[in-house]
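Consider the single chain below, provided in structure tokens and representing the form predicted on its own.
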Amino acid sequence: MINERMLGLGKQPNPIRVLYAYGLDRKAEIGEENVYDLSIGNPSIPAPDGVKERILELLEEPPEVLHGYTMAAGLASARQAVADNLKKRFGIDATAGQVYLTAGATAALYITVAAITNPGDEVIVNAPYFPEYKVMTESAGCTCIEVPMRPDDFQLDIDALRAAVNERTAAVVINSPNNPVGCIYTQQNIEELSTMLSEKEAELGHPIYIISDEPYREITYGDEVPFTANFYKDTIVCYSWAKSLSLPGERIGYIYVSDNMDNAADVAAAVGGAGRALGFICAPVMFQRVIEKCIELPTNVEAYAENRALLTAGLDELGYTYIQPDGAFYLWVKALEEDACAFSDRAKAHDLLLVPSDGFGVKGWVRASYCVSAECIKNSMKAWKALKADYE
């Protein structure tokens, strides 16, 4: 016998992998050059030079030392660097003891919705949304409940969120950048959260937990983040360093548990019980290491600034809608027919490799993704046009 469930998610993948892993076949057949991936968030430039300096610093420790085993939660110095971090940037009195390094944010919110939920629990969503939040709530016995975002401006429907809590609502997740639109949630849209939040966990009689995923805190472009944390006690971060300083592929990131809730050493212990049930201990350790010295690179922003500025023109001129982002590095671009995966498909035969908005919970658009090379974003546009031409 095997779990009916996992053989459903192991035969229907996370569809912007699908349409990834097609496009690496698809680059070996014609040539890289000749298909335009905007698929998959895969930083396109480097990591800083100080990251490379870091890791050859370390290669000459012992391996013994460098490879070894740490505590469950991660370094206690490690950990002690990104509570500083916090407290520095935000002025928040974070403590190491409330940090747990994780295999980065998807490990983090794995970690997060088993601590917190209880199977028949409730845990909302803001659509559109990053497709693994409803996995994973729905791994730990839990309803993932849609609720749309503003679809003028796609900042937080306070009042369809106070409509979606419940008795049974454990968590509220947030993604600020937002993946996939790019938008920003302004701090009056968190402090009307907070106060709605607020008044519902005095009225409910328990908790009911932000959790603030911000893996593209860095990653804006003119606009700060406001840190949900310093607006709403009972809040939750999970962060990860694979977008900021281009590190995807060796999952490095955190949960860091508010020190502001009134029970905050419980909810940390719990994350730290829900990292050992579900394997999520010792964050790869050569990586907690370059974290705890790079913690405070800085992101190259201005190489996703001038790809957004290409896109977005050629775009432009081409008569295509999409809504400008504020940060992140995804365009949401509105399909030219209702059938986002119709689309998707009519934009394939391009070689132009778009997700549709299907997976992200709407229907009618398709998520660009703009981390790739300039002259990717230069080429593509002769897909773009002969994509609409097929609509014309």
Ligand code: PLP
The other form holds:
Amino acid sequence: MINERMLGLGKQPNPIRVLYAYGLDRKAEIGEENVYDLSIGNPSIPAPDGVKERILELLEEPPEVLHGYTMAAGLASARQAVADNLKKRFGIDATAGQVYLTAGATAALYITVAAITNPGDEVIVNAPYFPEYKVMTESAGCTCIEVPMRPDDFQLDIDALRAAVNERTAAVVINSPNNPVGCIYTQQNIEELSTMLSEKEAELGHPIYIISDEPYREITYGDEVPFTANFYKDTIVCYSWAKSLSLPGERIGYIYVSDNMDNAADVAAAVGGAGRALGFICAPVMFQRVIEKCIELPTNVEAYAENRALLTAGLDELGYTYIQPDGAFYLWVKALEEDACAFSDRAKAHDLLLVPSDGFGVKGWVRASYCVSAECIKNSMKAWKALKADYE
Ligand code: PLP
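Form predicted on its own done, so how does the form predicted together with the named molecule look?
What follows is the entire complex, opening with the chain shown before.
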């Protein structure tokens, strides 16, 4: 018999992808340049030249070696490269044994949640949040507990989080720079979270992990992103090169279980077990080898900074309200009516694709992804203008 939950998930896919699929059809219908698809976080910035050079170099390797299986957690040399990189950048004594290479941040998150929860546990997310957090939590038989971020500055609301933690709490997921809001949690905010969770761990007598989902770590417009594992020992980092090196379709990322944990080796072993149980073994091998050599390549943040300036200047002129992003490449824009889905539908009528906030756990906003070309942002202004006019 078909699994009802899976059927439901299949029939009602992620709202971002629904809009993205609509955009592809619409582009085929009226021409690519006439659709302002600000739905998905698919970087338009090309991957650095170094990636192409590495791929060409790899094509010279014997195919049976190049395409062969690696160990479930990935090539020892690639895991070592990740550990060395973490040590160099954040001063943490990271070891390769605590690194598990994955098919992007998605696999990293699913594996992590499966590794450190038991059915009936609770996982806390901070709203607005990346919609797949709810799916991954519920897939592990856990309950997703939504705690709103502070509405004035979109920092973690430590008092609200404290009130949400209980004996069933297994983890708190944080995402900074944040999708969809673009906020970066300050070091003080992370330190406060760490202190609160440490007190709760002592009181409740079990670990409460921070799952730090970091695919946008390098995409910042000034502020530093604190490395949570330096402040809280029970931290697990989920990372992806989808955004930093513009490799979203290649499916490559990692899990890093902090070496500072009391039971670090056991948690890493549970990660290995969850990878096995979920079938997430041996991340795409060609890109394990690419990453091993390209890990230090810089991210092209300037292009996103220019897009951010273009979009915000245009929306300022039209009188939209939005949250100024400090990182990532999304703009959180206030919908011009209470129903964000209705607002998104109105935008769609102008071929402007904006994701309604409901799937992110809040009402009344839309997310505009500005990792598109600068041309697309400039051209989208007439659609934003027409959309505004609909409400006047
Ligand atoms: N986490 C967040 C916050 C994201 O925005 C995304 C992708 O957009 C992911 C995880 C998934 O990343 P990946 O494509 O590497 O699976």
